[in-house]
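Just the one chain here, the form predicted on its own, laid out as structure tokens.
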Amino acid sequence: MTVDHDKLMEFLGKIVNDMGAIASAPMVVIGDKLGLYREMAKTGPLTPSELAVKTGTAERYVREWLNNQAAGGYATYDEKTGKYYLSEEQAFCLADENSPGSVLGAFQIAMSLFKDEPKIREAFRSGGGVQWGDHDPDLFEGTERFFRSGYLANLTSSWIPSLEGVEEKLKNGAKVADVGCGHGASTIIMAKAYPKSHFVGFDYHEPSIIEARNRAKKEGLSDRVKFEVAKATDFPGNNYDLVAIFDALHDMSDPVGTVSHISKILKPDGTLMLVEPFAKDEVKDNMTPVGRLFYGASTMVCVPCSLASNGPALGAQAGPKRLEQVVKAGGLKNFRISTSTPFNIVIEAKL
């Protein structure tokens, strides 16, 4: 074996960025779950021991997280006044969890991701999988945490505008149903933006359901959102304006199924509004930083999840052409891209 030095040098500077985002992760949870961000981000430059007291921490361990920081380029460090602050851009995705910019669940799941790993390996030996309600509850509550940010910047300004005579239902009053909804992210924003309609959040995973229903009753809701138990296959209710299903019909064991389940109860003009991740239809068109990413949650979450039941393992980089075949196979004959974000692409299908 000959190694070209120059590319071994390269090669490791790939592996040390990846060891210092590895490492820094944990960091990120510890500086949300402590209010470090948040109070950084309230009060401006602070040093390690006024940061400490603000946050009721300890000096020592401050210090050191607040270097991990900077170094990374998730804080700012001033060596005249050797203070620590956030910028406005590390402040909207750091300090505050309801931004349409916070990145603070991402890392949630990763931590997930890492406590989940040997019954990952082990479905690698087996061939089986791993349910959802099987992973660790940082997968639930950081798969919210991420997923809103995305909804809050994009579902009621972009993607429901780009469905054909959609929003104008919505503002007039319509019946919809989220399927797959987990914690009711995308059931309340939509409920919060178009108060005239009712929306019924599904999810096969009871915990999720629960608290779902409380984050609803929270907001003043409970009157025209409902979350139920229920399976994606077989929901109650008919003549549905609207199904949306966000990020989840790559996870399902029967995708065509539940779209044909959907084409039974929709209205004769209802529409199906998929949000799945953005993917390419070849694999090497995915090769980027985004698909690096998808495919990594994919082969931890996704695939796992579908396998679980004997599913198709679509995968979070399906790609267009496979997800206009499961939508024709379960009976919607009009399937269009309606738009997309770096990181998701929207679909509307009808019958």
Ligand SMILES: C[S@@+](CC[C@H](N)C(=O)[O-])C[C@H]1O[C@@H](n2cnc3c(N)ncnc32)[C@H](O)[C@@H]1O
The other form holds:
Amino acid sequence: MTVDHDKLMEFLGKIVNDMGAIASAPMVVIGDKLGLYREMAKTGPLTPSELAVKTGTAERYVREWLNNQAAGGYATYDEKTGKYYLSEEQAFCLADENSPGSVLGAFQIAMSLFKDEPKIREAFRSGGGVQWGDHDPDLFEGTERFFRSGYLANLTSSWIPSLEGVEEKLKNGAKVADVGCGHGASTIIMAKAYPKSHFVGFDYHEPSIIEARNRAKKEGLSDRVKFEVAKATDFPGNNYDLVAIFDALHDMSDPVGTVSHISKILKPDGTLMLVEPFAKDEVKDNMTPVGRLFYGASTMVCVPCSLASNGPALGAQAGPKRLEQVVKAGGLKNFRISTSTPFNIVIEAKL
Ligand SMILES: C[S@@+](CC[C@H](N)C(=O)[O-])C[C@H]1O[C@@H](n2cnc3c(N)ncnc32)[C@H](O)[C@@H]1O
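Let's compare: the form predicted on its own is above, so bring in the form predicted together with this ligand.
Everything in the complex follows now, all chains and molecules, and the chain you saw is the first one.
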């Protein structure tokens, strides 16, 4: 076997880049939790000691952190003044968790993946699963924070308008279920946008439902947003105008049973909105940076979640064809991709 020197250098270059990203993941979490990014965005260019004083942190650590951030392009270093600052784009993604561009939750998810590695390694051996609720809590909080950015950017401006007649129903007052709602980010965004409608979020993970209730209360929405612990295959209620499942169907133990239940409790002209991770049908077409990210998360979270209850483990890269089979097997005969983003596909399914 002969090693091609140029190919080796190219591969090692890629590895060094990835190793830099891995070492920087906890740096991002620290910058977020200690308010370093927020202070930089608020104040503008700062020396390490100025940033340390303003955030109540130690200058030596802050200086090292700033150099890591600047070397990775997560902050900008001005060698003339010795100050560091965030560009508008860096601040858009790093300094405000309510920005539609916030990526902070993704790094929190990454922390959970590292902490859960022993459990997943064991599942590789046994073939068993790991329930959603048995992951590190950073997964639950990180998921809500990361996914919320995408929902803020797209849900009411593009995804709901892409469904036939749904926006009008929501504006006039509709009955909506959000299944596998986690901390309720999507439920709360919809409830704020459509005050005449009523929303119920369901999830089988009780701590997530408790957190979702707290969030609805804080937002003053408790009168028209409820959160209940329930499984996707038998959550209560009927005559729903819209049932939505955000990034959760592929995690479930019984996706066909879930759609089948929904087909029975939707109004005859009701809609199932499925938001799933963006994927193409063929593995070869998912060999992309986004595919890489999703296959990683899928191995660590989605596949074990479904396998934990003997599910089919659709995985986060199931692709539209497989999802269409599931939806049609569940009794919803009309299936259409209504829109997509680089991270998600949105599916409209009806009776
Ligand atoms: C990736 S998270 C998405 C959470 C939320 N929809 C969001 O977008 O932030 C998947 C969620 O599905 C829930 N889940 C998985 N299987 C479920 C089932 N069979 N019934 C109800 N909830 C389920 C998990 O507890 C978790 O909260």
